[in-house]
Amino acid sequence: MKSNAVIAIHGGAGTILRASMSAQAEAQYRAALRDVLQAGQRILAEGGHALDAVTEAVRLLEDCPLFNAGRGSVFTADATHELDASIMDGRTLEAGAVCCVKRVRNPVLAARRVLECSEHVLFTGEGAEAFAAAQGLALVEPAYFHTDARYRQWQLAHDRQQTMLDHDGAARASLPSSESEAPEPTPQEPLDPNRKFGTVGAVALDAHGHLAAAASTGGITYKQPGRVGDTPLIGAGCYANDATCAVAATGAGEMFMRMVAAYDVSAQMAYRGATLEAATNDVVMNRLLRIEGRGGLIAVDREGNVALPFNTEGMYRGYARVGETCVTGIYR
């Protein structure tokens, strides 16, 4: 009998720069959402659980600094990192956060001890440490966190005393032509580091049925120390629960909070009978826009079924089912 076990990733959406990337920096890109899935892809065929399979993909995603979570998190105003992340099992509606760490190496293990371990959901700044080091998790030194392209990205921003959110390029060309005239983005990239939603997410639907969810990231460029967006909160950036899907979301967090957007797709199918791919383009094509919500999903839902929205002009993406060959993308 087929399987219907599947897992998606996400690694960001933002503004597309064709023109810029080399045929050798987009195979870079490729290759590594290839090899994340290409993980969680031999967790399933295995017979693991979801939960087990978004956790590793995003531990690696976190290990990966070509991302925005973990190693290669974005800068805060005061030139700090502060890291979030989030976990869903569908099976049990349990669920696990921390936001606001500093030195925990991989927040998604840290989400998913508070799961596992703690009565509680979500943990912040030094509490989420002291958690995380009393689980016996990995801690570094700040330092471990930098990258030579996020601190040239925070440059640009501390000159500008801006945070980036503008990843359509919508506001750039609204500013006076002295600030307009920003360098050219590094041509390693495809998104624009300057205009792109860092969040990297992975959702999984395993052999026995069950669905989770998965989110991290390193926040926006030139936040205020503090500020918290919509990866480590249940319902907004992630939700999971087997009755119907699971959720990873990327984009402006704030408009991801006021929508409550991964669990309305979750609400959509149970409330109104909405399939995926109706629910998941009604809140991604509809509804966020409605507040200028930028940015995308990822889900797949019981039946194994996925759906990859985003309305930017490109997301970091991919999905991989057993026995079958990994699918990645970048633009439209």
The other form holds:
Number of protein chains: 2
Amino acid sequence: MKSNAVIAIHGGAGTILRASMSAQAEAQYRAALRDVLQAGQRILAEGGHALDAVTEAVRLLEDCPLFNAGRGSVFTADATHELDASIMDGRTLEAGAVCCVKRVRNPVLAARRVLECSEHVLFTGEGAEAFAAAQGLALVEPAYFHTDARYRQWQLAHDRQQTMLDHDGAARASLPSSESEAPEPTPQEPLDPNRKFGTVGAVALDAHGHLAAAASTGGITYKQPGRVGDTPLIGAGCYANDATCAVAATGAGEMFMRMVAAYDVSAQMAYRGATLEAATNDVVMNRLLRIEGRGGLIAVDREGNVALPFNTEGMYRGYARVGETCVTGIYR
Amino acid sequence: MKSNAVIAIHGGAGTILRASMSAQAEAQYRAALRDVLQAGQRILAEGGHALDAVTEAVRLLEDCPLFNAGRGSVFTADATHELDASIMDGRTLEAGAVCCVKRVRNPVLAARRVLECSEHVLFTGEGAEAFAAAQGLALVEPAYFHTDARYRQWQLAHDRQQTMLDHDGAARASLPSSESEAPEPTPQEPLDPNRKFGTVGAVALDAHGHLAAAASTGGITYKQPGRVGDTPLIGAGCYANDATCAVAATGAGEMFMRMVAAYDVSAQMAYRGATLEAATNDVVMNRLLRIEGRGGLIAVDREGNVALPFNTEGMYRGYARVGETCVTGIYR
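Complement to the form predicted alone: the form predicted together with another copy of the chain:
Now the full complex is given, and it begins with the chain already shown.
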């Protein structure tokens, strides 16, 4: 059976420079992306639903400590974790999301339950945790989310007493910063290659012609407690509609919220007949940059076209068509 | 000086039937709407900014116990209050919002401070309260939000053990319900005229050609703690862009979130050249109803056109042009 079924994923965008990445680290990231893609690909190859493929892909990305979502999430200023996730079904336009959860092992599974088992779309904080617990989802001690690498980032940020984007560095020096209140690192200070916009996401088209999108994040290192970015917000960080496309975004969340970035891709396709490529390029390369919004997004349309644009140095990304070899990328 | 400056406000949509409203109650609502409109009108007449006019209008609506925002907010299932608000400046596309706050006297003022004093757009829960406190905003004891009328609604809902929309009644019986999980009132039971979608909002165009929108709500009576609706979400319940329009929505929040309703009005204007009237009608009368999304919205465009469509029996609403008499409305 010939199918356009395809899944695309990302593991965050930012300053990811070839020069500062060891061959070993690169191989590790590529292998992780490939594993996740193959899991999604298997679901789609068996005639599974796009909604299931993106749920599973994001669950795996949450469980992988390399990426800033679930285990491996960055720390807030209070050295805690606050996680956000969302999911949308392009077939029904149903959606579910949670934000600011501290003990839900897999926020994307909580978002999925909100979509399926609640009349609501978004739960925050303890109410979201109570909902997840009532749904029988795994809650964990906050220590579960701790990784030494992220804790070192927190310590660094704590020493600097500033908001630090979790892997970003050079971009901050070379582009006008959206966090202009935060003091810039002194020019003498070596730029931190570990700073990027950490989010994970997945979009998929299944063999039945349905689209879905999911996203999850630990936010930004040393963020103020309670800050919510674009990831759990339908239309900002995540959107899916069988009539147009599925989109998951990663980047300076506030700019994606102000631009209603994920939905804007769909609106450009629906209302002015833009192609997926044209619409995603306009959002990432024009509209977001106009307000200094750095990041990228992954998108797939109902014909199986895939677009993975980003305006940063790199974005962990990949896609896999049913019956074909996975494609992964990191740098430009 | 001839100016198109105008402000429009709403105090919620739902089943507001002429037959079930006393002359005294109607006069009270109309007077409250007029007072708020005149306050906004004064700001605009003096050359003030749209952002200030909508902030002040929503602040007054929050302080008025007749409306479900600030004082007079509905109670959650736990008999607490959880308030949401947002604001957006069409000139800069800057935005601010808070959700799930329990002690901030005027959530719209917290949203305004997020817009002005934070690099972020949305804060939730205790983090939002800590931000508001750090900004010197008034925090109150939860008892401040208590009104006897809302508490009686909570008791009624508690007895029914069901989610109840805060003023809605007949619409629920006559239209397909979006809350199909909740048991319907038995036909013998008198329909509750006090049930509506309670939100407040304001949109304005100032003499300088700038647009702004703001929204605030106490949510829905007997809602599950942690539920967040469209009101604090940029693009869903609130949106402003000098290039197109300013929009504030009220209704079944989840449907507005799934439709990215407020931003959709702007997108239709920007991408397919729709007029404000055509775009708002399409969103309220077509797109929202397709997923059983009941409610309405208020909108103003950069030429000063005003649209106040709703698909429910009524919507507390009004608008005021500089130098003209206020216009208020309740029923169809």
